[in-house]
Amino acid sequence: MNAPVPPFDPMGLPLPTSILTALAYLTLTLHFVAMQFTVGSALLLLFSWRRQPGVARFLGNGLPLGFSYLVTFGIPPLLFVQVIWGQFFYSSSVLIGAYWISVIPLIIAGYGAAYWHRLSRDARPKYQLVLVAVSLVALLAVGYIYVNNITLSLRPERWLDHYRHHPGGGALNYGESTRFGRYGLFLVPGLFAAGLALVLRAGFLRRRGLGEEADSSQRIGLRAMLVATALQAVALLALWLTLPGAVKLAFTESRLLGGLAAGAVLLGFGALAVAWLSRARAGTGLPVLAAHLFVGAIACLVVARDLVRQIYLRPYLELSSAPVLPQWGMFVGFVLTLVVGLLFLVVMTKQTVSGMVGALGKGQGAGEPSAEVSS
């Protein structure tokens, strides 16, 4: 293929490849929820601000901690691709690297807005509103550039005419035709994890007795991933209108990749009914099987996305016959090191729950809850 495409690193790959990527599609699958999480309790937290104070508060709480986790697992999953898909995601990120050194301090201001608001909302709540729709705009403007920068990264043949008319590297991949339907299924999954995240909190709430409560939350939760169901289709539709014909026919011809699709879309199904099951129910065992449901649904579409990804850049490279150096050494440091990092986050999530166990037992009635329990 006649395209600038650099040679593959001479030093082959630390891990065989089969490891890199089970390893990438781990640490994608948990950015990925992290990321819609947020981008959703952003939404639903400037949808109910007026209107449901205890669902904007627990929103609120949460948009500084997702915020954290996106970002603490955004950075594996970009290093797996700077080692595998390394001279394709470089070169993009250089044909569009005014946008692309812009993703850090868009970060920056919209992690400082969610702190903000977290930290100001009582004693300033005149601008709270200014505070969260600047943390989501940070948010959308983040994963815009990340979605023009992966699709530019797929199409190696239009880097030399990219450059001829941006040579300074101030526009995007606006000759995609895919990017609106990506983006669409990366984002509108947002509602979805934040819904389920009120479907959640409506049926710890009711086992404490706060039935008012948990029945705005769950209304809400549910309008949510109703509304993110709907849209998600119309994205999905959006994206196989404009797929190479290549990328369509593997779907269709691909016992792996169309088991995927249909996988997705049974989980994600299987996640709202669950969900829709667990209304007026005291606990939280349906909606904790709801969530592992929608994490499966989002694992399938991890996976997919890879193989996609393998069709366009199969011209170009074949993962097989990339050359491989293992290093088992850091193998072994990074799995130590995901370990206790998943371990820590397992006992940080249980003290988290205790203390709001503890402040629901302080709560001011059944149906009136405190600021803490609202939180």
The other form holds:
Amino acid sequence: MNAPVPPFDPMGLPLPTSILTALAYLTLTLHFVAMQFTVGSALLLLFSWRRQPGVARFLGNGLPLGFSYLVTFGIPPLLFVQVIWGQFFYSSSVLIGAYWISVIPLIIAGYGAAYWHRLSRDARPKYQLVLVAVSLVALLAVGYIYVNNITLSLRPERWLDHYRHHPGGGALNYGESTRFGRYGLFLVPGLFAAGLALVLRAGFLRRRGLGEEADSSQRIGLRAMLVATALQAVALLALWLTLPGAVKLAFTESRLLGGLAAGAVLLGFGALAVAWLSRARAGTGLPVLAAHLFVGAIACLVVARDLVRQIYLRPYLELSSAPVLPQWGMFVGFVLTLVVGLLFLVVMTKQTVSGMVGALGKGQGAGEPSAEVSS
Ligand code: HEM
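Right, and the form predicted in complex with ligand HEM of this protein, after the form predicted alone?
The complete assembly is shown below, putting the previous chain first.
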């Protein structure tokens, strides 16, 4: 095949592929969930800023937090994709280099705008829509660049032609028909995730006797989840219509791929149904269950996405035949750091939630109804 694919790293893989891919799936799922929550929060914040100040406040608190999680959870899968698929991922990154490097200033701008919004919203309410819009545009742009990079990494046969026409790295993966469906598939669940967060907030508020605010949170949350479900169906269809025949065939012939696709759909609908059942109920039990189902759906998507990559790249690399030179010491170090990091996360989350409860007792703060709501 006429494709300039660099040779596999002579150092080999530092761990068996099963362990590397399992860790990549776990961390990429966390990245996707955080990224989707952040994108959806920015979008719903724009819509609710004037009409629902309590909801807007809650989402405004979540925006910088989500940003920090999406970046932190993006780094481990970035390391894994470079280790496992480095020949492809580095090559496509260089080919769209001008765009790829712009991801860094875009993230800084988006993250900065999110923080700026949170810190200045009370003092300068006038410019807040601009700040949130900057954050949203930066998020959407980064996601689009990622989709272009990943789809180009799957098409080594296009690299020479791409380089011939755009040697300066100033072109995205033009002509790739799966880009838009794929973009929708990964970003539309953002609306679902942010809607679910509002449903969760509603259960929490209702338990504390704040029924009116809970109702509006629930209403917006469920609407967002319904709209996301409809849009996701459109994205899926758009992707299906543009996928290469071999990939489509794999979905119908491979039980694993078909099962993952069905699993993602069922878990997604399950999350929607459970969130719907939580209407008018106090407490967070059902919304938390819905959140777990949603994460399960995203995990199915992540695994299916990687199996599809393996189908695309089979002519260039069979992962099972990649050389492995294990470095167990490093693995133990990674797992220990991961466990400590996750424990830290649990402690921090508990502290944030108890801070919210405390602030609620005083009638404001941490995304709960504030002076803005009652006025
Ligand atoms: C700031 C906003 C971000 C958005 C909206 C975003 C969105 C996305 C999307 C849509 C994909 C899937 C692309 C595809 O498969 O076609 C993706 C993949 C990925 N993202 Fe992010 N991302 C963001 C930031 C980051 C950051 C900061 C990192 C790393 C520090 C990161 C690491 C990754 C990795 C490693 C993958 C793909 C891994 C693989 O192919 O196995 N992302 N991201």
